[in-house]
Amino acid sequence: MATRRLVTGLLLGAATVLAGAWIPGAGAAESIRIGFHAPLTGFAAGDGKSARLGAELAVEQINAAGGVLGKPLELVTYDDQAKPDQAVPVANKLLGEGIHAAISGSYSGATRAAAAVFQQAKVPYVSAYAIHPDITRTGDYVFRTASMGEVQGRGGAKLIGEILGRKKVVLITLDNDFGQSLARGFKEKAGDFGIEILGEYTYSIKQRQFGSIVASVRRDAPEAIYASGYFFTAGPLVSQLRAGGVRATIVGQEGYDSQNFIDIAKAAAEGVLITTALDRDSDRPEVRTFVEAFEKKAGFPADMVAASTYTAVQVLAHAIERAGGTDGAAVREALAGTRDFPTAIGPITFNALGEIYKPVQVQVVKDGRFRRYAVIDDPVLLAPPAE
């Protein structure tokens, strides 16, 4: 019953209000403080902006619908620059602010660093979209609303080898936690789908010129390319591959999932496929509510990062309501017991490790926007670890 009340309230409360505002007549209820860290400056500021806007939208809708347990949510936000050495002091600052729970809207390195701080303090912590496998292994107060990297990599292998029928593949791998975990998952299952990996080329997160990689890929003549990256690396990479005469099908992942990627790559983005969490063409009300409200608030199309942080806030609010308060141990138990909670990225059920199972959404760039291409729903292939 609590789940239905909260979800109904969220759908009815999608009116535009100020971030964290409280509805008239609610009185001076003490707020429930949710810590939030994201890269608001630096190389990942584009994703940080989407993350912040997604989290703020969820808070606005929840508060417009009456809050949680009669109290308004308050988002306490800090910039971590997507850097582990910034995430630790940020996590300690949030604890000093008296937060009741916390959410990461950041990348894997920063999230892994902050997770240890919140676990030690026994403060419930939800990673919105960071995908490194060790995040939830930090401890029992850490949860994740995204599919881990290896799982997404396995989905990429099925997409290329089975759905697209491409067998000769080159990997272009971003040399960080994100890229390496995706590549591990892809290579783990490539043989099951008859894929021959012709070569793998790595690059750094600071790299924007890919001439040598383009020349190598052109020489390899693959049928498909599995290329990890964020929008700010993937845009230049895809542009240069196409300009260099490479016509192979390009498959990216959720790091591409931003209108910024399309704006950078321009015509070269057409036909690029990605595996991600957000199905923009879904007719489920929780998805439509998010997609439409986010674009109205942000002024640009919804993306995976925004959807995932929006979802993390909703999941945490739902757990606090079920716990009947903000006691850390009770909220942790409620999070662990979350089952089939409907969100903008699909129903959320946590396993014993704080991981989720959900189908992989395959989107394709068509006429300058991401559109549905396929859905990979394979509970065996995509099963997350439970320990």
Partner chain sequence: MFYFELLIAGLVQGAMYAMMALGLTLIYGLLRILHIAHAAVFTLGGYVGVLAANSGLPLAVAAALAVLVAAAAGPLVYGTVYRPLLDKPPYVALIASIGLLIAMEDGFRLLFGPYGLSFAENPWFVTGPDLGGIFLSWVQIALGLAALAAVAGLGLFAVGSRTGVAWRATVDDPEMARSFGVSPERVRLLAFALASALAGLAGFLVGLLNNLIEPGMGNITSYKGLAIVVLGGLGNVPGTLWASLLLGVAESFGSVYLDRILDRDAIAFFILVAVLMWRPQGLARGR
The other form holds:
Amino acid sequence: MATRRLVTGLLLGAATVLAGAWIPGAGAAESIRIGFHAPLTGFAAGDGKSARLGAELAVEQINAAGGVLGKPLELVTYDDQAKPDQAVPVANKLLGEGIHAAISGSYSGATRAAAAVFQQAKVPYVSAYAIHPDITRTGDYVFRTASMGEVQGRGGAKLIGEILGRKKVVLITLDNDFGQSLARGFKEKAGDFGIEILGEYTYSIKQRQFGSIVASVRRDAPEAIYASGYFFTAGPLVSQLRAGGVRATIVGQEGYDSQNFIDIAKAAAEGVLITTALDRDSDRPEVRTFVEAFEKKAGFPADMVAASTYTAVQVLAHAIERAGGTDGAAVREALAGTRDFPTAIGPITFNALGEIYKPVQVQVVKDGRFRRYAVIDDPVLLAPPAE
Amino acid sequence: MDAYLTSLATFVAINVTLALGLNLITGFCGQVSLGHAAFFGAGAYAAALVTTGGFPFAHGVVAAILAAGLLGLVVGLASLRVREDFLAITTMGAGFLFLGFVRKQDWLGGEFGIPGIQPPFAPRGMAVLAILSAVLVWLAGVAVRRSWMGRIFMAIARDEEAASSIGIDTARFKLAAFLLGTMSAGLAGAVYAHVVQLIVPDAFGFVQSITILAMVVVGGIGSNLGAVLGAVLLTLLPEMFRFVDSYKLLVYGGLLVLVMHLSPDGLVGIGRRLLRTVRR
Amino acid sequence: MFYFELLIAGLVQGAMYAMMALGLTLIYGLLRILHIAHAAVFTLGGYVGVLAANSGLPLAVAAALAVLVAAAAGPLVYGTVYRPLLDKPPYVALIASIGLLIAMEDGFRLLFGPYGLSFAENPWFVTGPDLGGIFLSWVQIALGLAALAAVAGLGLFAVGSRTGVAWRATVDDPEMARSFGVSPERVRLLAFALASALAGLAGFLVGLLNNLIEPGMGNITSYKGLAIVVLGGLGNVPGTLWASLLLGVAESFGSVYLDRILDRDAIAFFILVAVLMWRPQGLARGR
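Switching conditions: you have the form predicted alone, so give me the form predicted in complex with the partner chain.
Up next: the whole complex, starting with the chain shown before.
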């Protein structure tokens, strides 16, 4: 019995020592280290890859232009598999490696868990595209460069009800925090734009076959469909809707925002509209630099996730520049004071909660690519919460 | 560095608690359960609801243990009806059912889960709490093992028909094993919820269940020490392979296969064989 | 009309489940192994098929390649992973199977990227014959026919051919079968080959159906397949088909009407648990 306890103790001790040994020491004193976590493996690995590429591109461009305060930026990247119980140790590991600030390239659950860790350690943390409302409520060190789901949903209501003038709508909602917050925002404002919601159908993230939803939509015969999802669900969904003879206008969101969506749905994707953050047809230099450089680096067209992490890095770098150093409190102040900073996803200004107001870009699939369709600039409708 | 070790230690301890509990069910009593994460989840949700409702943490722990135990009783009763072959699939089904129900309930947070769970202690304190829970369950496991109950469990695990033919009410004992195992999962759930501060349904799915089973089997099924070793190893493995982050799962999966081939009775089996050769 | 469409959607889904479950029941009936890694063979078929088709090969050739590669992979998995573990308790093979699935899934991701692959040319998943108002794509029809053919083929095989009878004998009583000159080993290899061929074909067809092949595409179907094996009765080919179709239809209707209560994937397990509580031996007759 005693021997067993001893062996267990020794093993635990060995593991701890090993743990200490394999953590690399803090990087060269001359670089500014930014922690970065994303789902590099697991079900969300697609978004993780885009996120990483976007962040890396920003770091490369910033360093090519001389770095921040004369020092190069260094991205310290770890995989969290989009899981909260991986994100917490990863956050702590990053802290232990002497990072000065951190960016989340991951989903909401993981981001929220890591946010608690960074807030407690008073390390500035920027969520690139996770949209759970509670993330910024964690504390004043947490910021978000994406629009919350509810805000985008409201934008969708305006798009369908007012800009497109379609009043009879069916909702198809992805059953997770992303889809549900979009639906929430949409339903909140639907009435204001004269929209009648004929029905709402939900589906799980693992689903690729939507026969029952297609049948329900055919029965309801709407003028437009507001469907949330990611490219791997939206692609099959949209193709099956069109194949089933549904001609209604389909409006999606940034989850569709990837060339993969078009590759899957092919002809069915034509004419699909999405509300998103990236305007590929923008002639603003900061957008063009991103779009063109990304396609060159990655070998495929830019998507929203990449644009968001790219932006998050830029915003953070800009704040460190203005803070004149890497002191946590100073960087936080600088972040909070970001005003109209031009980025690939629009000018960034943080409010008291760390949220941004951003016009919503509406893109349409035309000839197999996303093109600009409209911009919804409505500070009242799209106002994020301030506390 | 310190914070990292603290959080690692916390998760290791939570997984050890889970593995020890599953070992009671699967190892001691021979019932292969593929749904253990559901009890973990039941405990986490119960504790989270209680503490976010304003009640003290201790109440949350009690609620967690009760909830997990109750669910364990239900599943245990259900699995009694089913033949051995089907037990694994039934427990898998129970796990999916639990999760499928939870993610649709708004009062349980639905897909958003339950956020804003306040930890009762600072991270170091939570680590201590997790370790204490693991020790508690370990002691319980050892006590059971040594008791008359433990002997009966082993008899049932070895040959259920024989055991019942000598008059043992195998049903009652299997239920008892289920109860003990699931209650400890509930305890682990309460601790977990207060460490990550946000619980979402996805954390308690089938993949989590098989991970816990893998810990038990890799460590050496039926052995408490094995459960501990397996949990420690499999929790630390992804961390150890951070330098090959992209290949992590490939290596992890490959290792599972390898260990099963090299030592089906787990790490403890390797240890025993080593000791025997040393002693000679 | 609406109900009819729900029914059709359910039957197509059921056909998909049947292809997986038939293979699983072959293997489980023979070896009592929960071959969770079956999902990886399914996915393998999908990847082989899409890569072949995208490199210019005609669709039928791509399909054949998918089936052949899968059929070869199955016995390989048996030989390297399961055979050494046959005399060990069942949970050992289970963990090995899980490890294999995790490794293969990540392997697919590393080899073919995390975004998944789509067919460059795929008119069949959105076009279909004119059936007067009902829409059924060519791929859906193919899936239904493939499942029926598989069932018919397996059924005939089990009853009509020597090896088929040998298989049934081995399931019932390996020792007795051996004494009659049946080689259990050959039966097992054949079972794995057949089961994996079915899975590979299913993976290919489903890949066409969704126009998307992803590393984890086989997982949930495989888990449900295990539930169907229990429902349908071990080694019971027609029973497995009925259970698969029943499940597909139940999911189709259930996801519309039980929307607020239960997750779609949980419907399968709800049925499983409910049926087992009523009839612990599954839906099979006798045994």
